[in-house]
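Below you'll find only one chain, the form predicted alone, shown as structure tokens.
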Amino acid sequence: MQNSNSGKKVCIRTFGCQMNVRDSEALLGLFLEKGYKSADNPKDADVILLNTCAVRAHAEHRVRSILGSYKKLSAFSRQSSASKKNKAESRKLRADSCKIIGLIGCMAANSGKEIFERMPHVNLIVSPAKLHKIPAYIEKIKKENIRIIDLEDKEREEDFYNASYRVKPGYAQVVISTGCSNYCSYCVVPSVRGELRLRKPKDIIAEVKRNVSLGIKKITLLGQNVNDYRDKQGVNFVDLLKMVEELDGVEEIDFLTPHPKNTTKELFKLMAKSKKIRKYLHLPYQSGSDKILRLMHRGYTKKEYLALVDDYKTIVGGTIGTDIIVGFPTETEEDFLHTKDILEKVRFMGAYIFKYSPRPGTHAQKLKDDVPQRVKEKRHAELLELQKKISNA
């Protein structure tokens, strides 16, 4: 018997971090198992899903613009127009299965209610915790000609990770935790992805073994802050790394992203002696100013960060990358020079450098965004140019 979705196509566009990339991959796998095919071009798809990021205002503005451009493609808009003419034409459009438009992920959690009200052509809005329900929601929308919004925050179903589809042969990302409980003052993640939730070690190991059975030998462990991992039995991130390292068939292990405040020498010693763990550390410092770090609620000082980097270079001797924010509220030229100083001292292999933008629901939103945009842009450009010289040296 032919699958009712045979020939149907889904296009998932992904914005933001590696967590979103893995979420999109897992979701696409669920659709493929239900008979859908993947479409690169939204115009070729029956279902268009935007898996979004809410960390930067610029990203949200871009997604809003894209959603607006999809209005003419939406099944709901066309059906509503047809219903004004006659019911027969409306039924015909339903039968033809016009495109379903969905906003999913962090932006859905952050702005979903407002978009549901302001953009009636968007049929589906789902927060990160409920992505596993999307294929069923799509079927319900098609059958009942309704719109669905689900922003419930709960633990994600483990079945979400079970699909065998992988974008890159030989490489897989494995989520070890979702959400975050660090509450950095600028960061929207706890409000859109929830507090820290750990997957069970046995489920993580089972997924890695499943990847190995598919011929995948390179594994990246993912979490908002991977070294926050510690389950009820006391298994911490270093323990988890050892468990993955011991698996036959795994040849290379990487991880994203640790937080400086709880990164330990124990981790560095394991990295140094391991033949499988990649000798690379992505360690965001965000600012070099102690004053700004306190306002950011980062939990370390410039001196402590530099000492941590020295430990890493001494013990591991590997490469290092980072994240930086310029223009945080109250940032002076002196504060900026401290940030620049870390970049010059550490000489990172690469750096993601961002201009601060206030995000709804964060503590920093209460602070006056008092660094002029032209100053943010100048500081941003200066660090980008400096990092370019370092990377090319």
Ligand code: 5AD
Contents of the next structure:
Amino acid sequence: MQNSNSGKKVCIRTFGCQMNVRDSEALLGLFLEKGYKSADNPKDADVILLNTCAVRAHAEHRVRSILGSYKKLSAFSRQSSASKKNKAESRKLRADSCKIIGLIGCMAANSGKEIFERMPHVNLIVSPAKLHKIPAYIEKIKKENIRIIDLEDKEREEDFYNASYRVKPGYAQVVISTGCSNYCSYCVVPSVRGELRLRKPKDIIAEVKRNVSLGIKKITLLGQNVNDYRDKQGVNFVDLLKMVEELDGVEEIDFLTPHPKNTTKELFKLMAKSKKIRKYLHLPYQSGSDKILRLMHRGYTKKEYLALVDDYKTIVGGTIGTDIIVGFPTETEEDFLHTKDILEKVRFMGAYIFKYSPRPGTHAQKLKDDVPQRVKEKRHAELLELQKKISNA
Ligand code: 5AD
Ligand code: SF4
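Could I see the form predicted in complex with the ligand next, after the form predicted alone?
Then the entire complex follows, led off by the chain already shown.
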């Protein structure tokens, strides 16, 4: 049977973290099931969606400039000429030859209202919690020639995860929780993705089983801080890992991201014992200075972080990676040397190193961004250089 959407193409461009990668995949799956095709190049698509990141200002600037460059492609930039024609004709023009441009994800939650006002050619703006509504919103935009903004923050609907489409054959990411309630002082995630919300163990297991039935053997469990997982029945992250591990057909499991403040020896013991869980830990330390860690509201000291890494190396013996921020407000050379010291001591397999970027609505934004840009750049370059040597050693 001919689907009314056959011939329609959607291009979803993804910015930022693995959570966004999975969200885009799940969303594309919903479109494919509605008869759309996927386009790699925005020029070939009828619907262009930017699934965005708000963690650093730089990422937002990039998306703003891409959005600006789409102005000439949008259904709404042709509105004035279209309005001269009769209604049916103008609707056909929009449906046939103009693109729908959407800003979705974290940046929508962060700056969506302002962009909706300033960029009339952007016809759809949707927050991370409402991504499952997007295919229906697109139909509504086409039919009614309207713009839609939906920034509601609520529990995601399970249906969002139902499509079977996977980008990489044999591999699936499975979201265990959305949002975050840790409020690290620099981080915009709790404000754009909302408070921590857990998917039910039975829904997570059902999704893993669906993957297995599709021949998928490798699973990554995703949460902003996976260790925060604890449902009302007391099922915690280690229990959940065990449940996934027990499933026949699952051969390799890993997870992103554990937070040092509540990473436990139980987790390490399970990793050591398991034949399926990958012996890799991504353990962001952000800073090595106790003063900066306090200002970041991270909930551990340098000594505690290093002790945790020692436990990991002793119990699991696997590899380790991390995230670091340089140039957080008030960071002195001495603070920075503590950060460098951890990098030297732990010898990470890889490290994502960022320059601090003040974010709206965060606690840290109230502090003066007083480390000069050139100092941030120097510290950033120094750590990159050091990590390069360690990675290549
Ligand atoms: N500035 C710079 N880096 C940040 N990160 C999060 N928020 C900020 C910010 N405001 C980094 C942290 C986090 C990673 C995903 O992004 O290192 O672990
Ligand atoms: Fe942001 Fe901290 Fe939550 Fe990670 S744990 S998402 S850094 S608030």
